[in-house]
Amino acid sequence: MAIFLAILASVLVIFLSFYLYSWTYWLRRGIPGPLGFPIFGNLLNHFHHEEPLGLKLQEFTKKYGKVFGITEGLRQTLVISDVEMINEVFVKQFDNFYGRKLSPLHGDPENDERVSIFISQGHRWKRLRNLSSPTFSSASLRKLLGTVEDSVFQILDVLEKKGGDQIDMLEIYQEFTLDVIGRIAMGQEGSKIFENPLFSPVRQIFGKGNRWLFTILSVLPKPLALMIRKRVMQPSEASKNPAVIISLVIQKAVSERIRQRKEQGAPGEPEDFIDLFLDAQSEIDIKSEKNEEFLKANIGKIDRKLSMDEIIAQCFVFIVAGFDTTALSLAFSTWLLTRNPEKMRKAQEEIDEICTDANISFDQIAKLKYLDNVAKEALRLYPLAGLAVSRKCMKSTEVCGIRIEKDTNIQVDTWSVHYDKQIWGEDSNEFRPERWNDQQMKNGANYLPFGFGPRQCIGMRLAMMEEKLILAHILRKFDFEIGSKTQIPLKLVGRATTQPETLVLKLRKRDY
């Protein structure tokens, strides 16, 4: 018995020794930052929905400065708004930072058979990337601005017939961004419109949920986290989490797709991202590629070879990221206009000029430049997915003077950056369109609303001629009015994204 217990204090021992040096990582470094509590380090920051996570590290910047660590769980993070060390570790030492700061829910990006391009890395990143590049060049965007001004018109019929009922405009935008990527990213024939059966999963991925298995699989060890999330992701009919559910309609619709594909043949040209990803489909060894030996100036032809692991899971990220950001721009966007009436009138004078006819062409809509103006500025003030502006190093190395070890995270405070008066001026508080018609307009480094680099968000362009589409359309016809029900103050909440508690305004039509 007496051994029994010697062991039992060892192993304890070694536990807490474990967790107590991982813990005090960057105390021992000498490096800023809260501590947080044993164990979860600062994990526990990352359940408040009321607080999002983005306002909680731009507090901390105040409190530590531009470069702090924290800890979540196992994992280190440096974070960081000082331009020249992002400018170095997303461009200049983009070779040793090509991976992106990931949760044990995202798997293992490495050997895992269903891998995204948001958490791909190395070799199976870039010819991901490449594959889907295409999709979002000009004159892809040109042939779906038809399908996506479809949906705008079923959102238009909808506001007409609410008249001058106060209105969820989130939700609207909601609803307007699924029916968008589930037309071109799933071949869905029509508008769903309010009749979506994936809405409510994919709402509840950015919903408040319950944090318990990330919490968990954050403060075990790799191998073990990476075991317990694939038994919590099997795909199951029974399943209630949300992100199986959406997997299994999204396999569901590939493998008709394939069988369609073989009773009739392969379309000309393919018809949305399913039939795109097919014509790569092949069955590949991915623990083939030499991603640890990644490097971006050594990186010539690549296979265009996808498994269908791989097509789930590009429909699947291009769907749950097509409808949140998106959206949450254009409530932003609209929440901005509403407060500043001014510059409503100014968009409107611009959209009245450019847009004479009842379709608004991609032409008109890159003449758009105020409009633009608009969708920029709102995302500088209320930068959404700021949480995604990450990477992970993945070879040690020493970056503007601090030295930064293999596996460490590199989150970005993008709210702190974009408010920084020394980038923005005294007004960086302010709502003001005219500052992006500069000729030396802030980028790079000082705006990341769709990240930085090469590995920069590669649905930016379909995003932006959504929002510009919707609300000219919109604008064309309506003026946004502060209602009895409008939440003033704005309150903001989210973790992964940071949106309104709720925007419900008034649509008043205009007068001529």
The other form holds:
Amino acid sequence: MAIFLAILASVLVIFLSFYLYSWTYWLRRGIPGPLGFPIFGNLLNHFHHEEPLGLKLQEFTKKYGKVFGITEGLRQTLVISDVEMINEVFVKQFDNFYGRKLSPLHGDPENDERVSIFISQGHRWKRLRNLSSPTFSSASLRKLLGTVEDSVFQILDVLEKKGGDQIDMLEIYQEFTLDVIGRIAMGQEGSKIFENPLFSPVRQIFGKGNRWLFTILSVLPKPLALMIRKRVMQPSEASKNPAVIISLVIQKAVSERIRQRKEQGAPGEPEDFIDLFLDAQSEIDIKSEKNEEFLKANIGKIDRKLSMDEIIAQCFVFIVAGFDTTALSLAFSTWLLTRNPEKMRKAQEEIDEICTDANISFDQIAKLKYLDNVAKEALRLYPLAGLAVSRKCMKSTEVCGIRIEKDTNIQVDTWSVHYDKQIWGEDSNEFRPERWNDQQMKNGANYLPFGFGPRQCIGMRLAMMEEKLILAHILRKFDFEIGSKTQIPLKLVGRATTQPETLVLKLRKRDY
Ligand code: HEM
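Form predicted in complex with protoporphyrin IX containing FE (HEM) structure, per the form predicted on its own context:
Zooming out: every chain and molecule, the one shown earlier first.
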């Protein structure tokens, strides 16, 4: 018995020492930061849907400065808002930081079969990026415009029918962006606004979610965490996990398309992302890759064509990444225009002058400079996906005089960069679309709503096209107004993204 107790005590001591060693990593390195709790570190901050982590980091920056350390279970993260350092990590030393900060819930980027562009790293990422990029070129976006505009017309119909009622515009925008991505990514035929079966699971992905699972997996050693994750993500019709439900829908759509192609042959022109991915052949030549680190992770698994699992993973990420972000960006632009009616008038004058036909063309969208400034300024004040602006150190290196060890995560505190008075001036808290007339604002790592460097958001231009098109159509017909149910001030919530809790507004028909 005594021997058993002694063994138990030794195991406990080893276990605790291991966690304490990991927890005090930044303290030992002499880098400031909030310690949080033993074992968990700052993980418990991820718990509060009511207190978005992006805003929490901004508070920490005020206290600890532009470079500080946090621990999240067994992971160490350096949080930065120093522009020179961001430039160094995201661009100049990209070869040392080509991975993304991931949680065990994302899976294993090197060994999982079902890996998306968002999660992948090294050569595997380069190949997926190379295959997906043409989908978002100007030529492809021009072709997609008609489909996007058809979804806009469905939304306008709904708004017309609601008359002067107060409307939750966030929900309207979520219906719209899901409709668009369902049609262009998944071959969804026609619009499914307000009857889309994917709406609820996709919304849950960015909702309160399974925080306990996230926390437990984050404190477990990686192999154990990945094993548990595999079980939880097991495809099963009975699963209530939103990610599993969405993946099964995609899997069925891809299998059906493969069957159709076997019977009828491939279409001359790809009809959606599934066709595009089924046709795609990577043109990347592995032999020409110079960065050995970049190559070594998964060279054995790289094929020029995408596997079924990879196609499912790409469609999944485009749906999830393209849905909420764009809807939120629209919600924030709408909110800021509602609060600043004189700016709304200015946007409307421009729209009335340029968009004179029933349909709005790709070239007309490009001419809406003030509306473009509005969208940019809204994303500056509300960098809703700021937490995605992260990297993982793949090879120990030094950045701006700080030694960064392999496997350390880098998280940009985007909110602090976007409100920095040294960058944006004394009025950095104000909504001033006019500031974007100044060319200097557009340069460098001082503006990061879509991230920065080679891994910058691939869907950025699609998102901006969707946003300007629907706003132009709505603002042609309606004024946004505050109603009795409008929440003032806007309450921000969320975990992976920062969202308004609701955005209930009155839409008044414009009198010309
Ligand atoms: C306003 C809307 C959007 C915002 C604010 C946004 C924001 C972001 C951010 C911050 C990143 C990380 C970039 C980095 O690490 O440097 C990202 C990556 C990504 N986004 Fe978006 N996004 C938006 C819309 C979209 C859309 C419409 C799609 C696709 C349909 C999309 C697909 C992706 C993908 C696939 C990545 C990973 C890129 C890679 O790792 O190479 N996003 N996005």
